[in-house]
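In the form predicted on its own, a lone chain appears below as structure tokens.
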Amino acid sequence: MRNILTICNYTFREALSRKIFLTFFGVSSLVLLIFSLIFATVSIEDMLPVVNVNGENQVDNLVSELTIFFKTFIIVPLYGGGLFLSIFSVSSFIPNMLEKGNIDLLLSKPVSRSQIIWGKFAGGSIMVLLNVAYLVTGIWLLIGLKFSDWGMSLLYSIPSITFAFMVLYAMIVLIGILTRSSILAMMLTYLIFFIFSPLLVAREQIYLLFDSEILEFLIDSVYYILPKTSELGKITVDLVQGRGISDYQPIWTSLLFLILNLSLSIITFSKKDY
């Protein structure tokens, strides 16, 4: 465990070297700084009008849904340009650390391989954790503060959109291991999240154009086995409006391709000759 924490401290201080966690920060802080401008200078009445149905004042229900736009209007750009920003951000470290010189004094070291992938990884996904956490727990301070909203709804996006980058990273470092390319790793892990990811939710829709079992089993057999990062993102935007979780699916089919690359990372990393 000593050695692998060591591995992400690398890991998190080779990101700080390379500005990437201060322009996290740094746009995080943006967007929570133009946020508590706009709830300081701006009333709850000016926000929306009083609204009268059947003599019934519904203030109350709509600051409900106030709190629940915002929510909605701060999440939905983190998931995507979160999680653009953070495999962009990561797509290099594996890469970066097999370069002649640095995979030599690395091996020379009293570390076994899978603890350096196993510390790479920890070391990535702590550095978007701890982005993240800062920014949506910033904005769950705000609206609290401003609608007296302390619902932890919110809350819950922070682990959601952390674990979509866990499995978008397992397979950054598979592919890093095998080809050495960060542009390689990034430009697959963007096809998938924001191409395939989106056209395999619609599938069905798919299948309505073309009549042939062989396309949906085809279909159907990349959907299961790619990560499901369309459904993850609506899982997440259904937990900040308070929703919970209709369909557990694609939580664990992810998971299990989180695991399936990690393991393979492993061997192949510790197979390889450098």
Contents of the next structure:
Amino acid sequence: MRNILTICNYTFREALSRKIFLTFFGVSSLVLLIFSLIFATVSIEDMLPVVNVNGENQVDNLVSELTIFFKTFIIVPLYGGGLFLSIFSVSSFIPNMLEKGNIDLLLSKPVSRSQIIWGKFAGGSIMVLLNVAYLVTGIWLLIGLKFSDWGMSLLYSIPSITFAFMVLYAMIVLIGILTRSSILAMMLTYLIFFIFSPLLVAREQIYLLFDSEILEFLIDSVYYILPKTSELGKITVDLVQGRGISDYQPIWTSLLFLILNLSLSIITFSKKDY
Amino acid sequence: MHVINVNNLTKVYKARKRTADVLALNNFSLQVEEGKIFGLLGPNGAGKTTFIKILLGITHPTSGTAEMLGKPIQNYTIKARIGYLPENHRYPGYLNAEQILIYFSKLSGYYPSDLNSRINFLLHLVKMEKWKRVKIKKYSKGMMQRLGLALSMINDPDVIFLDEPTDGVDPIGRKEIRDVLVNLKNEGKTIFLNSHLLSEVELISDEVAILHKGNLVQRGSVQELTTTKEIYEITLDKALVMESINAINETGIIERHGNKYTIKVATNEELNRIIDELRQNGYYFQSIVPKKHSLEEMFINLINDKEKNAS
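May I ask for the structure of the form predicted in complex with its partner chain now, the form predicted on its own having been displayed?
Now the complete complex, all chains and molecules, led by this one.
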């Protein structure tokens, strides 16, 4: 455990040295500052017209809608943009570690290869968790102070977004070990995150275009194998909006994907010569 | 006690085509005693680095067994007592010397209460104390090498593997590194040295092994390997009158400088016959010394012979 914590700690430092997480932190601080200014200078009554589009005059409902509006306004770009930046910054962790002269030193220490993978994985994940937690908790505090809405729904996005990142990061780790290429790891992850996952969510519509059972089976297989980041995003928004989780399938299949990728990473890494 | 005990170690690097497989080590066996400086020599591609990597668990052997400090190398916990300076090392540039020494100490499972004192001591030893808080990315090649040496010692290891430790270091720095290694040996540590700089290996190694194409071709003390038994340098009190000495005429003089002669003899009896004859003829010996090759000469001759035999 000590070894994992040590590697995790230095992965964290590596992430800090990249500046990307500091940028993320800076942007988060800026967002919090802007929200603080808006909340400090604009009264709730002034904000109501923003969401008062259906002509109802129930102030309590409108305040509730307003808080949901703000929460969603933060979470949707945080999910997309935050994960985009996080993938970008961690994609080189494994290829860098595997560089000649670097991996030799690491493997010459009394640390098992699985501990190295766990340490790297935990380090990147904790980094993202802290960044997401910083922004989300900050927004939660501001909304709570302004609207006296201390509901926990916004905070559920912290584990939800971190989990989505961990699923993708597990794939980055495996691709990094197999290919030692950060660019390939990044590209394939973006491909799944931005192209495959949204497409596969709409697979029912695709089936309408091609009347083929084999194709349906193939697309279904790909759907269940790949992580469901689009659906995880929808679950995050649902949680934030207080609707809860309606379908757990995307969570457990993505969790299986994470476990499979990490297991394969450890097995492959343990067998390789450096 | 043998700190390294390797038996029939073979390593084949598999290629896509079987004919392109590379045999890096071929049934290699080696035992290294505790408290010695052991030099492993060989031309490029001989298998030296592969051997160290197998011992350290960086590369897996194809067959054979290896033990370090009495335990099989598969037991990674033994590496807590090992230090390593790899060739072409890369240290994280965003850390400074102090930070990386702490990092490697932790990774080695070494948590002494006086870690800071040890870091200061090691940085002083490798003349890097002024660079303690400077980011590694600003270091020169020689400074990186000095830092690497300090890193290999941070966990107070019993065995230290050094792959080209003086690479990129100036002559004064090399001398300082040699002194450090000799001091470590005097403390009872075992040093395993891979180096192309044979003159340096010759200066500090107790024992040397030579690898060629994955095979052990020679092994012994530096004294044994550099001494040429059949050739002697004799120094007399006066120059020889050649015609008067039959034995030496039969043998033949290889070199002559004033009253110093290099002779080649086939046996000890022949050497003693020459000595007797010279003494009977009124010559006095100032010295008789077996002619020594440098380690480099011996190495080049040996490898050339192997290449010729192979072709």
